[in-house]
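Single chain ahead, written as structure tokens, the form predicted on its own.
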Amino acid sequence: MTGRIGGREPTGEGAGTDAVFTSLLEDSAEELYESAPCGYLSTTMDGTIAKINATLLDWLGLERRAVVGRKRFADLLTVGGRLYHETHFAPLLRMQGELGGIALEMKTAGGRLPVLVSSAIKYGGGGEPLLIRTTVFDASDRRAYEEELLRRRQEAERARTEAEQARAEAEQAQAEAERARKQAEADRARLADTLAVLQQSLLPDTLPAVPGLEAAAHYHTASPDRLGGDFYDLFPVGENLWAFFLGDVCGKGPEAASLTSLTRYTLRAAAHHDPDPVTALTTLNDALHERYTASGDPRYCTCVFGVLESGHDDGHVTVRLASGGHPPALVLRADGHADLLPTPGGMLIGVFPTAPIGTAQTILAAGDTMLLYTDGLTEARTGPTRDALYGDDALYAFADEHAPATPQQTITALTELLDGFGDGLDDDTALLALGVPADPSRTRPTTDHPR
């Protein structure tokens, strides 16, 4: 029946479809086992290597006279494969016989093989255990295919809780404000002859009245997840005297937060103390710089604070300015034109052991309306390709335009005006007016919360 395939000869395409088949019956027993697609290797039940294929010789770049009498399967492993296989897959093998699929990973000539292990325990007619025979696959693949898994749900994972994020840096923040408050609290049982009663939030929920002046506010926020550090505030220290600030520390988010609520809080109890406004500047040099420059962590601000004096009998206000660095005050006159208030010489507040303080002093009589702002107005970005700042010639020629106004008559116009410039205003920006009215029966304050 030689070359005779169910009685037939062989021909044609069937002929050459046999020849491969008879070629597949004559591969030896050991040819297979040496060019398997998978690596084979026998051990004694110490771990020494007594056989192993070609096909990882090849994989892990070794010798086979290298190898076999010489190293132990956990040789072959990298350290934590080797850790692993010691610790939980050599015991658990001697006590159930076999394990199936464990990933572990391989000493390679270039680095790290991902490997499948099998491995089973050949036993004596007796039952005591010969050799243990191991299968391994390369896992290459299916690491990679993972990994790409794991990768595309951690995306998924950070995209889903960017929302969540946003709410906890508010969350944070509030509650670093409200640290603030409480040490604030305790300086002010050693201080008790300095400081005033605190408030809980970075800026006031409503503007007082003033007798004899009207008081409008807004504050403008950049971006609805991340907290600015933009501040201002109105409340009296005498009578007929009233003390007033405005001003932008540094940095964005909880941070910031909680270096205004310790500059709010600082300015509170220094004008209470002593209401001229250079010495509450100076005093809020000392303590920042005191608690964050002198350590090493530098934080500042640019901080305008000054006191308005009522009560004269011509119903004019008196106004007194210090600034350390920030922009000038504005002040829309009752005849329609608009006047520059320079602080000049003053510089940035808690860089310096001794700050320059900057001052100024006008008269605001009926009609007129002093314009306080941080510089997220004038660093707005303007033109079509938003590469062009606002700056302060534009705003002087806004305030010079219309003047006279209100405080909220001003604060409104100036509303409009951000809203605007759209995403080209990127920082934050609070706005404080304050005016002598013209009819002396309005002196109600208004306060835009931040949005």
Second form
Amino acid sequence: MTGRIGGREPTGEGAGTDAVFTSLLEDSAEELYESAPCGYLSTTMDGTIAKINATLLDWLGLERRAVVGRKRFADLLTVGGRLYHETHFAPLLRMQGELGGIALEMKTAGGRLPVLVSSAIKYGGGGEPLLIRTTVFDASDRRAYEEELLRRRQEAERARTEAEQARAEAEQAQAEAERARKQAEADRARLADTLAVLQQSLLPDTLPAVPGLEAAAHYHTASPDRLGGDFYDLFPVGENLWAFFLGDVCGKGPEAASLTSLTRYTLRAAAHHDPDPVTALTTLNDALHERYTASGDPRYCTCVFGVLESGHDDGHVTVRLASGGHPPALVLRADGHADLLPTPGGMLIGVFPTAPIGTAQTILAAGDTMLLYTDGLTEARTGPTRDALYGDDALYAFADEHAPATPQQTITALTELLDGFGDGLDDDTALLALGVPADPSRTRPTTDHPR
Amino acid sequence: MRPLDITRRDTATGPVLHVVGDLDYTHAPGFRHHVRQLTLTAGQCLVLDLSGLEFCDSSGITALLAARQHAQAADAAIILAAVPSNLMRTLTLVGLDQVFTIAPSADEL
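Next up, the form predicted in complex with the partner chain. The previous block was the form predicted on its own.
Below, the chain from earlier opens the complete complex, with every other chain and molecule after it.
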């Protein structure tokens, strides 16, 4: 190196700087060669080391005399480095005359030293190659830096992979949640379908057309997901002979529904066998008692069962009723007043081995309508604090006020009454109205099941 | 909906259960469980003091019938005491006033 460092002018005030500068100038080329911060070596064209500086010998932990004239450059390299030197480095060098910045590894006493190697061929006056000059830079810092970079890149790659994996897992979890949600929705829909089918098995879809009679019904479900505990039916049991029933089973939910189902089909079967109302209810009592109470699980229903006999010349219909613990039927007469049809002495059905059954009879003439109901109607909680019950007397007064009314008019008026109870109506309520039309052409039955 | 509270006291003739609250679909199972735990011996009388009963639906009536069955199984009697008027009306309608022994008050028992 010649010239000034950093462009600084030697000045009088910088006497110390001048001294350093002078000592640098006096630094011999030999000293520079031996103690340079990089390795130098020169080899013959066959690679035999002719000259090597102290820096490189120090790095490699070798004695000069063990190296010069005894080893070739390739001997200083690791096995991998030697291979690379032989197959790439040396051929390229011979071809190009110089080669720079090649990463190789050299053997040291303690292991291996990553280095960057540059070589140049010195040519004679006739252009013949004479020797190879090589500089060796310690690349361990750079290697460490590269390794660090690589490690960082691998870490970043790993983090990216993990993030992708986490994202994939999250997506999978979301997909599973979505699948579960769809499954739950499907299950709920299936359950709703099942409940609807079961509910339909407990109540007639439509009331049958009965010649000379009008019929209307209404079912109020207190809770849409709870199967009802009330029931009614109307069906033929012979020529001009129709049976009907309406009742209320104890409890709520699936257990009440199974009791309702047993009740409905027992009564239907019993009525076909013998339409006598007392016989039908007695058969029902036997069936329920045997099925539930006898095994320590008392359950009951209250029920009105009746038979309508039509075909009389003047169009009137005779009604024979039997009741087991059920509220009395009402009749809205054509002349504008209401009658109660009490069935005293009856008892709820299913709890006792023999149950007393109460009976009543009446005649429905043109314009008369008989109303059967469950106690959801009379037990509805009324008043501002919902602590009073609607009650039997109020219902009787309501019927008396509305008479005369067709079955459909009666059901419509009562449906409005029920709607007016709002949340005071906390039980299922069934209504069934049967009447003889004042005008004989009106015999179309109507059914109303809001669900 | 009010919770159902059942307290028991024992007398010379048998246990008295004081039932306070709603005996309905929700609380009837608890009442039935309570009664099932009662050990009754022949000739005893189980008294249900219903003076604090605020509401009783068909599930409640079923629970009363189950209590009656439990007493009968032990040859014990059962008395309903201080029956509220609404429940009395229902019991009469379904004919159970002919089945249960009904007393105006538990105090005289």
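Residue numbers count along the first chain shown, from 1. By rigid core we mean the largest C-alpha set that fits within 1.5 Å across both forms. Remember, predicted model here, so these are calculated numbers, not experimental data.
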Report task. Using a superposition on the rigid core, decide whether the Cα position of A334 changes by 2 angstroms or more between these two forms. Result -> no
Query raised in the report: Taking the rigid core as the frame, does P356 move its C-alpha by 2 Å or more between these two forms?
Result: no
Query raised in the report: With the core lined up, does the C-alpha of Y396 move 2 Å or more between these two forms?
Result: no
